[in-house]
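Shown here is one chain on its own, the form predicted on its own, set out as structure tokens.
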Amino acid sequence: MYEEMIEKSVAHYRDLLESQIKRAENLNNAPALEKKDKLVIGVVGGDGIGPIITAQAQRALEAALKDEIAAGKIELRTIDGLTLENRLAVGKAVPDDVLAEIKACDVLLKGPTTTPSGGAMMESANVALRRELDLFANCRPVCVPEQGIDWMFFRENTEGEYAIGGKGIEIPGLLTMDFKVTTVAGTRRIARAAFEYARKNGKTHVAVVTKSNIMKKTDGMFSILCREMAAEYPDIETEEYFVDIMSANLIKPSMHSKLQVFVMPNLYGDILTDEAAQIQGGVGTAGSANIGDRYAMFEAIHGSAPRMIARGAGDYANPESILRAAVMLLQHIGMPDKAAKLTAAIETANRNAPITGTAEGCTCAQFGDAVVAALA
């Protein structure tokens, strides 16, 4: 009785794994740069709390590249149109004239969107933009000097159940499937930008973070090219640990100050950097970067926080992440000396203007002043 539905689940894979397998082909052809005169930041608001807390990093931003924006030498270009109402009444996760002025920018800055969940088939835009600009780096940073802990995560941003995992197959009234995608250069990409990280930072131990003993392929596969990655790097400790046992050593004092560098797939790095960011202050402390051979892309960790709009507190929303999130960007683009500029003015901020996200503490808005003030 399931015939017809079998015929078209087998069609489906078909189609999904030829896409697949050619992506996989295509990941060595990576565009070569451009030398520019000038640097195109692109800022989008995005959803929810999005735009609000947003306008508050374009402010910190305008004021820390106020000569280079003076000279012509950066641009920072506001981008209208990755909302939900807009990318909804498309029928895209990313409207096709919001990504063409995306892809006209060097880098971005963007603040949180909105995923319809459940039976809504609308793909998530940050998935979209991370295959869209091959960004196959997440970079998260969590520190917490006082507990010893100086960590940086390294996640598979374009792969795993994120690739296709919402075009699964579902047999109506008796089962669904999803789809988890592991390629060998994608994985190797990841591991060898965490190992070279390491290197460089004077790290000494890189943690592979699967769950291969029960993915055996994908996750297997994964566990196998980090070891052939790390024989490159007979300097670094390298050691291998199960997610859910990770998920414990984070809250572990004893591992703190022995964890330094992890690398790992995508739904795995999406879940432990969000408990890592619980461990420093809140998913609100933590910048997150997404990084590629062409693009950067550069956003807060949380999302768009629709409880908190629909209370009417988001004039309280914390901007600090995507304010980390613009340090890391300062980083990128070879600029240290103003991103530590900006991460003392977030501390000055968070001493003279602290956020509760409620009325009993400061506006997103006077956060923002502080952190302006203090750059000033």
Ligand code: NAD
Contents of the next structure:
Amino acid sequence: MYEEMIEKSVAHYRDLLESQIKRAENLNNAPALEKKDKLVIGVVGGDGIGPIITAQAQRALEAALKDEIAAGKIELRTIDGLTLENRLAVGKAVPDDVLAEIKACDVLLKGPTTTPSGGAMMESANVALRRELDLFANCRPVCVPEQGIDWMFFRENTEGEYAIGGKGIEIPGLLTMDFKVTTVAGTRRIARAAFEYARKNGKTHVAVVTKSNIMKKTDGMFSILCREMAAEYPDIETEEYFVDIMSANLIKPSMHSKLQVFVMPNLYGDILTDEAAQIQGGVGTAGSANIGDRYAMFEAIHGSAPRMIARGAGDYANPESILRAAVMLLQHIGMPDKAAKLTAAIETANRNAPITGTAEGCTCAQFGDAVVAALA
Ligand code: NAD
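Mind giving me the form predicted in complex with nicotinamide-adenine-dinucleotide, seeing as the form predicted on its own was just shown?
All chains and molecules follow, beginning with the one already shown.
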């Protein structure tokens, strides 16, 4: 009785497989980076608290980069239109005109965007952007010196459950199936990024996190390829962990200073980095970088906080997350001194304009004022 649905699903599966084979083959042909006279930083507000916190990060970048902006070497370009309303109106996770504007920039500072869940079949704008710009490495630092934590997460950013997450199969009333995809080239490049980071930053330990005992093909291959990569870095100790025990290890004090660099498939990275950010003080305190060979996008690790907006507390959102992302952006564009200055300014603002998320603390804009004052 299911024959027709099986036929339809098999045809759908064949299309998916063909598209993923094409993607996997193209991963080896990354475009070379062009040398340009002017670097363009696109600024995208996003949804919910996105525009509120992003405005403060934009002010901070304008202050930190005022000389380069005045000399025409750097442009901060505001890009509108990546809002849920606009995306729903045109039925695209990233409208074509917005994508074209984004691709005309070199790096992007992006506020969080809302993804409708369940029935509304709109793909996440973030997932679409990571795919379109081929931002394969999601790098998330978590630092709590008093607990001996100095971690850097390398989350694979374009594959796993996210590659074709919105394209599963459904036999109505009976079952649903989603697909997880891991490619050889996709795994090797995230493993390379993690080990290279470790080597360049004097780190001695890399933790490879999978669930290869259950997801034998996808995570199994991820684990094998990371082991092969580890052999090229004999100076670094590599250990494999399953994601379940790693989620426990993150809150086990005796593991804190042993763990240094992590590399893992997409979904585990999504989950573990939120847990790690909570140890640091909450998702509002953590920034992240999405890095590819051509483009890079910097953002807060959290979402658009719709409940905060609904209770009228949006102006009290913490911009530290996106300011930390701006620090990573400055590091990425080769300005470590300005990055260090902005980090110090954020710390000053934390002392002078503490944020609580409620009217008892400072507003997001007051925090931004304190950052800009510290940068002057
Ligand atoms: P969320 O991160 O928006 O909120 C989780 C909790 O953290 C809420 O209590 C919120 O009030 C609080 N919070 C988040 N950022 C804060 C900040 N800067 N200051 C103070 N408190 C803050 O998570 P969610 O509710 O699961 O997701 C909301 C929407 O965001 C969803 O549509 C989701 O898909 C989307 N999302 C987007 C991104 C992104 O664009 N990178 C990331 C995650 C989630």
